[in-house]
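The form predicted on its own is given below as one chain in structure tokens.
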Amino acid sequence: MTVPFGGPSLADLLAGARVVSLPMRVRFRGITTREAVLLEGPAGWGEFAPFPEYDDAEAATWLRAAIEAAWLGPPTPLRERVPINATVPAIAPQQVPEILAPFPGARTAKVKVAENGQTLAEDVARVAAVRELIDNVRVDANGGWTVDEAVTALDALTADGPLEYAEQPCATVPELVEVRRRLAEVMNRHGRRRVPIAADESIRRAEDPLKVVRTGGADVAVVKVAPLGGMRRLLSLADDLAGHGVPVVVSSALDTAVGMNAGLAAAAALPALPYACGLGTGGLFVTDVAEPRQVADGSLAAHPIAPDQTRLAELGAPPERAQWWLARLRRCYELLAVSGDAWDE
């Protein structure tokens, strides 16, 4: 088989692969256990953890990012620490203080909204509970609203205070354009500050990640290392977005401590970092593959950390799940080999 990127062979990957299963404190993104393949290479560790519902073509991009981290290593940093936001899942208001406790000094909170089976009233109550502890709030709907629902919801969610931005309120680019237009009209009518729209899925899962910006559907871009194919690809995209006047927020794809290394490294290498990054999701795990980074003054150190061997053994996935993940890794490697996708650009 052709070796992709002039880099590791499949045997190299499998030799350093460890499949782990991390229990979570609360349900997040519909799951209570996060599985990942950790890869050890000459430059450190990488993480391959595309969500199970993603097909192999999309998942292969995540493998490219893992190989970059483990075989090439991080880009040159421009800062030692990265400001982060607290992350609040779709929980009851009374749980908010407990969830925010691991984020000392955080000045921004991202609150999940539009959860299946929940109501707008629950979203409003959750945001209100967060605002009692952290003033600056952004919300993330993961594309869960229609245009009408988004306008109604964001109107209600700003009744008691502004939002820093609303992340992916609707699923499609045309919907984001329409929400952004209609929401500006509603906010102007009420004398409130316009809610900026941030695009996440419309960038990381798009063939043309700049389309949502060119069509006027986003004020902010949420970018993640693994779905974009690596740290250097994220930096390249951020440079393109800056040319359109759109700042970026580096976020996590529910990464383990290993995957978080790459997110923090990318954020640390950005020329400008105007927003707190969504890289504090390690607190959602009961235990992680390494000792958790300590949040200090709302920020995390950007230096890489290696997984602990004892934790790797304790968190090993069941044999049938390990086999499933390694088979997926093999298929994605073959796709990268066929594509000749370069990782050392």
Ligand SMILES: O=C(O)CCC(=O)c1ccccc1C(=O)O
Given for the second form:
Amino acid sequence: MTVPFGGPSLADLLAGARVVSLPMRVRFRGITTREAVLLEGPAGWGEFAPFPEYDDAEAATWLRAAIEAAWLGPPTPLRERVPINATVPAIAPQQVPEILAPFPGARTAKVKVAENGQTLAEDVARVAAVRELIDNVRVDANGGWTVDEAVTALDALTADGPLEYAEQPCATVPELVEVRRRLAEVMNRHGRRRVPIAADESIRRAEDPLKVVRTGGADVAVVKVAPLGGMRRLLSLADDLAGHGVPVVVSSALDTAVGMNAGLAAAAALPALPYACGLGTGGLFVTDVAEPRQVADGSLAAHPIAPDQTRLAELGAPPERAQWWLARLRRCYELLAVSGDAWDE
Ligand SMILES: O=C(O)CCC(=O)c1ccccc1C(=O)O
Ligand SMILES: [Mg+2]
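Given the form predicted on its own above, produce the structure of the same protein in the form predicted together with the ligand.
In what comes next, the whole complex appears, and the chain from above leads the way.
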């Protein structure tokens, strides 16, 4: 089906728009409340929730993904369930068991490290506490280390066990290339396997998401539906990455249950899914817009779920925030209308 621009008008979009504000259990990415616009269209629901600091040009890509979900619907699934990782925010080691409790059967945990104001010793202690409960651990530094800091930290974090990979240890592509090279030396000296490097921000916030791979900066690619402009765009990038021998890990952008539908649908449609996906972040909310999906045997059911009307009413954002989001949606819509691309590409 082709839905060229003009399928949904701005009035169509606004007619089915609900602005919600979800309280979080713990601070994540420096936020304690996650706001989103949910759009209802003929094919289901879509989520528009670019982080508040993003400019309109970047946010417009997220709107494209929301429209794809609500006006085109998901691509053809190849599996019914999607394995997920537990996500561990930059919390104290004593809190680790309660954070892991909602992830029964998860065999992989992703641990946030390099948080502002924290030390390497705190990262080492948090990772050790997670390893007591889940063997396979990956870390995510969100670009917070320099090259020297990354090499030191990843050396320390692999003294007591391997890491599946390190996500975005440094901010830039040349730094990732350098970390990968220096890690190979250090790990070789210690007789350890080099920690693979995963790119996240270097993919989702890049003009050219393949650059980091072509340059030799990443072994694994973290891919997210909204910043890439939709499920089909994610699948097409994953295909290009596979051509470079780079596997993908589908992850959430701290999505509500509606955004998670799109991440799960994209993961369910990928020909290969060698890694657990970062789509288990629903548990970071106190309440979500739908009955929470249950993790069973470390995986989630991939079929879409509609938001619950009672929850939508309870989670409605304050009027001034709703106005802010709808004004942003209008501006992003204008940017997409000018660019004039089709929704099914
Ligand atoms: O990958 C996961 O486990 C969850 C997703 C996640 O960490 C995340 C969520 C919102 C914003 C940024 C990030 C990130 O991966 O850096
Ligand atoms: Mg990340």
